[in-house]
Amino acid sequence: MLTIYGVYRSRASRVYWMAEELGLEFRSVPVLQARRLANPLAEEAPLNTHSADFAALNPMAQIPSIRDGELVMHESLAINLYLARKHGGPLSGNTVEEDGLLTMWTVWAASQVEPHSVRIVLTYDNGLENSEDGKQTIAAACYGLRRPFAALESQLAGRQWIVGDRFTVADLNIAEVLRYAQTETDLFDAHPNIKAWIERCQARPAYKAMQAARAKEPIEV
């Protein structure tokens, strides 16, 4: 059985969504981010990214990780590409060319989008969005997203999904990276193709199931 290590309020959400899309039976092992704990190495601390047991699984001390049989993997977007390829179906590539495009767009999301979108979500997570520094950080991140948004807006012109004629792992991966920036409604309003596309992604039953599980997790530890 697939085992997913990580909490829903983390990048593990992407893997949980993917598992729901594929209809996979999985075991969830909650692993908290160490930064959320006052003393992550305390004897009574819950399992977290600095715990010795988890560090033995993932020396990078980051979530999510998975165990699938004998395979151990890290990096949420790579995990999703692996799961799509292993289980096949509409979320995976139908041809080697489509498979290449799924990888290309996923790497694009990680390299061109997430460095900016994560700055936005962390500013909000730290309650700094209304401070001068926070506003400047968000403005700089939105500026950095201008070119990636223009590229994705063009890719979605006249089509429903990013690759092929169906929802794929590329849509899931990119939608999760862009979710970090959804507080900036003006950015999405200025790109109607992206706005309509992410609404389609987030209307899917598997996404809603992931979010329902996420909502049950406490915000504060």
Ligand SMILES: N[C@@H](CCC(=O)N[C@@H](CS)C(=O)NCC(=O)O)C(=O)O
Contents of the next structure:
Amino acid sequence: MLTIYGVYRSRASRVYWMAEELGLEFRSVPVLQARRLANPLAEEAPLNTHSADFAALNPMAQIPSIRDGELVMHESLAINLYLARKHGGPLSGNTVEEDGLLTMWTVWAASQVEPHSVRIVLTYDNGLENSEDGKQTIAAACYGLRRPFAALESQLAGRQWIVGDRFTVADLNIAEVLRYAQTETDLFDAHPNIKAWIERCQARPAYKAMQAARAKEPIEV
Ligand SMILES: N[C@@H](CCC(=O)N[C@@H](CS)C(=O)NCC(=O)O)C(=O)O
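Mind sharing the form predicted in complex with this ligand? What's above is the form predicted on its own.
Below is the whole assembly, all chains and molecules, this chain first.
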């Protein structure tokens, strides 16, 4: 059975959403971000990204990781590409060419979008969104997102989904990376194709199931 290491309040959310989409049975092993703990190396600390047991599994010291049979994998977006390819169906590529496009859009999300969107969500996580520094960070991140938003807005012109005519792993991966910027409603209002598309993605039952599980997880640890 697939094992997912992580918590819903982390980038593991992407993998939990994917597992729901594919209807996979999975086991979840809670691993917290070390930064959320006062003393992650304390003997009584819950399993976290700095724990020796987790380091033995993932030397990158980040969540999520998965174990699937003999395979151990890290990197949320790559894990989702693997799960899509392994389990097939509409979320994966129908052809080698489609597969190439799913990879292209995923790499684009990781390299062009996430460095900016993550700065926004971390500013909110740290409660700094109303501070001068926080406002500047968010403004700079929105500026960095202008080209990626323009590119995605044009890709979605006249289409419902990013690759092919159906929801795929590319939609899921990009929607999760863009979720980190969703507090910036002006940005989404200025890009109606993206706004409607992310609403379609987030209306999916599997997304809602992931969010329901996430809501049950404590914020304070
Ligand atoms: N590119 C990696 C990034 C993983 C990552 O940064 N995960 C964060 C949680 S969202 C983490 O584990 N941080 C370690 C920590 O805060 O101690 C992925 O997408 O899986």
